[in-house]
Amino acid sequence: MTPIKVMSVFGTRPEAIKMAPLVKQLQSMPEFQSICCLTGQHREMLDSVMEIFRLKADYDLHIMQARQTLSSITSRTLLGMEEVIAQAKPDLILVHGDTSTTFAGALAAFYHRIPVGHVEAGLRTWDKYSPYPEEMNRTLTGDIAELHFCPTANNRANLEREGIRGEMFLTGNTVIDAMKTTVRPDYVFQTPELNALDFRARRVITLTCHRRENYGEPMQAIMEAVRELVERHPEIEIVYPVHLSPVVRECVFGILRDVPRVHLIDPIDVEEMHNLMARSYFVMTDSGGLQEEAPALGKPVLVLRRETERPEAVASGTVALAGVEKANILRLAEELLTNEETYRRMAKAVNPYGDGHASERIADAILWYFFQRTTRPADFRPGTYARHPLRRRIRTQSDQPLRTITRACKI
């Protein structure tokens, strides 16, 4: 039976980390022929994914420019899937989550007919332009898609409200998967400063801040909440590794450049960011992709949001919406630095996100389309365990042991 094919078109580090587990899945099976096209919307944040997972493009588009906007992202995009597309004649395109790639990606699989697969479908704030551009790019998307890869039963819910058309399946988020890879007891990293850092003496918080919505008065406050409450808690050790956007630069080292215990470092790559928040204490952040992947390590979250598109881990109790006002961000963080019962209850909480199948099923959900399975996969189902190889317990700052995934995925 000749292979199917299909194409993996991604260009950000978020979209490269979700999607490395399922391309090698793809590639690990006979059915399919993968083919992997980079966009390159983000540049060394994006080879390094693909270096960490050993993967290598079919394609790549090279679209970044300095200072590129969302207009040139997209149209760049839609431009050079034309021709790689006339190239690879692909039977299924598969797009990630709700980046500028993933909007211009399925619109250049519609232009040429082919049926596009969402992967990580369904995520939604019903705000157009809160967070921008991705809520409407997820939303265009799903209109586009045949097959929505929801990592949640929320997710499945929000696209039958809309009445969206084509195949839902629940599978789990593959950002689980991946952490699988990534995630060692026995790491070390390659950023002197955090080799320096003393995990089990200080309370390490990481800290990220980056979307556009947060831009101007909103970051200022984050900001300013960081340095308040650094002054006010000398136990703590804060690590923000710094968005490389000159807007958030500017912002971020005017309040907390020479800060004592406040380390602004580069952007590090995913196996750095995923060892260090396993060794954190808490996290601090506004991405999207960190809320999910700091409950698979039992850490608690605080979202530096007004809304989040994931109201799982929040009703679970693993996350908190602290907004972007300085008051309630500092109560909320003093609030784990000393209630222990606080604390507990979000490292506790049950991490809704997956069990690290989700590519997997993913890849029976396309053999099924394309009728080479007889029977529709089963819908991920929380409560079940994560067969993850993370069996060894990674020590944190008061040596308690921190959970596996394993445990942290039971749900």
Ligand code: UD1
The other form holds:
Amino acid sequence: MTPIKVMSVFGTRPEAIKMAPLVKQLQSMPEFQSICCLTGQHREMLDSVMEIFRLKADYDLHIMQARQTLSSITSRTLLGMEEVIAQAKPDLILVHGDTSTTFAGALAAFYHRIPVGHVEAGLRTWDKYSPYPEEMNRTLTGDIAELHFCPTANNRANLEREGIRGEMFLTGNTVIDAMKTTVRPDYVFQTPELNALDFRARRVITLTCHRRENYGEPMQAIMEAVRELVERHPEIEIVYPVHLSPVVRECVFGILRDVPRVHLIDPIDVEEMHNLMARSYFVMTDSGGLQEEAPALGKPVLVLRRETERPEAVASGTVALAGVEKANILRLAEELLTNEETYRRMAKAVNPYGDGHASERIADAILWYFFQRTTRPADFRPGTYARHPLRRRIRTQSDQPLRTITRACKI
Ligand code: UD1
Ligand code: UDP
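Starting from the form predicted on its own above, please write out the structure of the form predicted in complex with the ligand.
And the full complex, kicking off with our chain again.
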């Protein structure tokens, strides 16, 4: 039988991290011909992921420009995809999440009447400007897609509420599949600043912040909260791999450069990042991905945003919405540093996002859609997380530093 040609289109760091396990899954199955098309919306941060997961692009649109606008990302992707689709003639195009690559990739597929599968479908805040432009990107992508791969039951319910067309599948999030390969108790950091940190003696906080809706005043307030936090707490070290966006870097370096115990480093590769989080005391972030990864490692998360499209971990207690006001961020961070009971409660919460088998479910769903399976894949059930290999592995490994930290963090 002729293999189904599935073209995965992605362009930013988080899309690549979350699509990598799925691309690998498709590559491993004879029923598929997997084609990988990068838009290149990101460059260094994307290439680093491709290298770590040993993925090769079949096409690369190289669209990134310094300080690119949303219109330039969208129009350059749309135009670039014309030729790629004409050449590759895919049976299905997969896009991921909510970036401008996601939306433009889906729109390009639609213009060529090619069915779209949306991975990480159904996340919503119901506020079209927050996150901006992601809420609209994913809503429009949902309208275009035929197949919706929802990480959680809540995501599926969001789509049902919208009366969305197409087939919905409850799969779990592929990021948990990716973490199965990256987190290692015996991991040795490549980044000198990370190697120099004593994770046992110090309380290390991982920080990231990059969202467009936080540009300007909110980001300044966040950075000022961080500066005050570190000045008040001599026991903490803050590690911040700063996004390559010049807008972000101007703000962050303007406020935190040369502040003692704040380590501003360049973006690190995903293995470094996951292992950094696994050894951190807690995480402060406006990132979507980190909100899913940190709970999988039993790490409390303070979300530096006004809302979140990932309410599941808030409900289970691992994640707290800190907002973007300096006083509130300080209050919550200090609560985690000084109140053991609060810390223990947040660090022990369960993870609702995946069991490490999302990619297999998605591949099976595609086969079902193309009439090569008679049954749909079974839904992901979050209860199975209690036995998730990541947690067991971290608990039982003999690696001394991680075991000690793990115990200290009461994972
Ligand atoms: C994009 C996504 C956002 C996602 C984020 C993940 C959109 C509109 N936004 O935002 O949803 O959360 O990626 O990180 O799709 N740059 C580099 N090298 C890189 C990457 C970026 O120099 O490898 C610089 C460039 O100057 C670029 C700027 O960062 O113009 C911003 O990149 P862009 O993709 O437009 O926005 P992000 O904030 O990264
Ligand atoms: N990440 C990384 N290196 C870094 C910072 C983040 O590999 O220096 C990873 C992180 O673990 C997560 C993903 O990048 O998997 C999140 O990307 P980002 O925060 O840029 O985007 P978002 O998830 O907010 O869309």
